[in-house]
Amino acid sequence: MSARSRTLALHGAVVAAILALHFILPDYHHGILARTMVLAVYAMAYNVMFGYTGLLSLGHALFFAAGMYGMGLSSIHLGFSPGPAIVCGVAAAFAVSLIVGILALRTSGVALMIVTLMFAQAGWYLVLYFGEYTRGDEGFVIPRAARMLAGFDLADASNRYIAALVLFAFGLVVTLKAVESRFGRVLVAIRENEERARMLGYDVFRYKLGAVVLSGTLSGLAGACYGILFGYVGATFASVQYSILPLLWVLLGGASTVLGPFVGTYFMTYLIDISSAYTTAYMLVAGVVLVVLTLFARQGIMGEVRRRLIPWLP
């Protein structure tokens, strides 16, 4: 079996015991799974521009809520069907990661680092600003009603099980797509060397502006799906919190894998649910974890599974 076919049946056997689980999990921990799949499509598309192109943003909330909003206000304020509301979530994700990369990618390093929090910040601060349309930190909840998409109502638990599978589906397949094709061998390329990427006649501009619009248009998709599967949007979906977030889920899983930031966020999910049963600081067992991961194991759940045991895994 060639590794492409490895790679293909070991994807689908992960959405197909994904489906299996739907029919055998108790409510809770079914509910937390649909949100696992969710938040792993944006943990998948922060992993396109940190571990695949080697860009550290701490903005990515900026675009995570750019989808979110933009389903959200046009459900809300023009009316929108569920179809219509998240086009136009993906649509502001696109706009808002087209200018974020277009000013960002002026610099490197640290400095990109900065930026992309300034970027995220003063998102922040426009949605508490315009609070007479936004809600402000209050928020606002997407009504019933509003969340129905050909017939099926995505407040029911079992329809937006289905739903955030086939989003994450979605999300696996763009990402194999994506880091296999010639677009992300050369991401790759840039990570490692970005001067011989140039030299040998690579736009590199190009490239990581590339890498950024999917990552910011992927992470809008799933702020977009997530405000309508779950009916709320918030600020603290803006927030430097969700910046971090995904940064911490891909390190966990494996950055450059594709199935590192599902296992990392649905690890992170998990410990911090089990662990604040027990204390208030399970922020504390969080980080604690994380640094026993990074010591131990460098490259991650999944990393350490390609180096150890699967060396052909994506």
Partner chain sequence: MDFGPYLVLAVLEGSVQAAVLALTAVGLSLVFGVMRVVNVAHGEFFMLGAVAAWAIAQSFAGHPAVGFIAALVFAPLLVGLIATGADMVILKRLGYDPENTIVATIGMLYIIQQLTLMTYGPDARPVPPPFNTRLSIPWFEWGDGGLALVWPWGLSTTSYKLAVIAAAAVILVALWLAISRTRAGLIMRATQQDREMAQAFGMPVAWVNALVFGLGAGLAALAAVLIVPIQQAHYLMGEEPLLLSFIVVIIGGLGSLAGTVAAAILIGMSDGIISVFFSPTLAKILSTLLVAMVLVFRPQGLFGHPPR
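The form predicted together with the partner chain is what I want next, because the block you gave corresponds to the form predicted alone; please supply it.
Below you will find a single chain and nothing else.
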């Protein structure tokens, strides 16, 4: 089997398996998987920048929230139907990531982390400041009537699962395409040795900007879809916690693997869900996982799988 077809077979099998689970899973697990798939797209987007390009952002919530609020505000205040509202959200995330990229990429390393963090904090405060429109911390609900997409009621759990799966498959295709393309190879080269990549004649800044914009726009798509699928838009999604979570998911699942972000998101969602049944301090799990991962398992789950079992894993 050629490298290309075995990659297609593997990822096709994952999507098919999730489709099969749709008919089997009990409600609780069905719901978690639907949510995980949407958040996994956010994690995959984060991975484009962190895993493949080696740029650690602490402010991705800004892009996620740009997509979510671009969708939500245009839906509530302008009466947009889901399609245009999602487009609106994606456009907002594209614009925000372009501006943040142009500014933040003048820095690198620790400074880049702090700059992205600060931009995201400013975005979060903006949501709170314009509480008149955003309803601040409390957030707002997208009414059921505004969640009809091409005749499908997205408030219905079954439709929602399928919609999430379509989004997830789209995310997989985009990241696979990006990673295996010339563009993706250059991103990896920049991660490995930026100066060498520059001296091979690559315009490093433009490639990095491309990575930020792709990552930010895809994050925005995930945010917009999360809002429309689950019918709620709130400031939590703009807070620093939602910048840390994708980092956590990607580290756990395995940075610079295509399936890692999904695996990490899935495990972490369960861990947090289970622990929140026992204690309000469920974020303790996140803290412990972060420390343990940095100390003992930098590769993450799929990174280990690649190292031990499937060396060709993309």
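Positions refer to the first chain, counted from 1. Small disclaimer: the values here were computed from a predicted structure and weren't measured. C-alpha atoms forming the largest set that superposes within 1.5 Å between two forms make up the rigid core.
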Query raised in the report: Comparing between these two forms on the rigid core, is the C-alpha shift at residue 275 2 Å or larger?
Result: yes
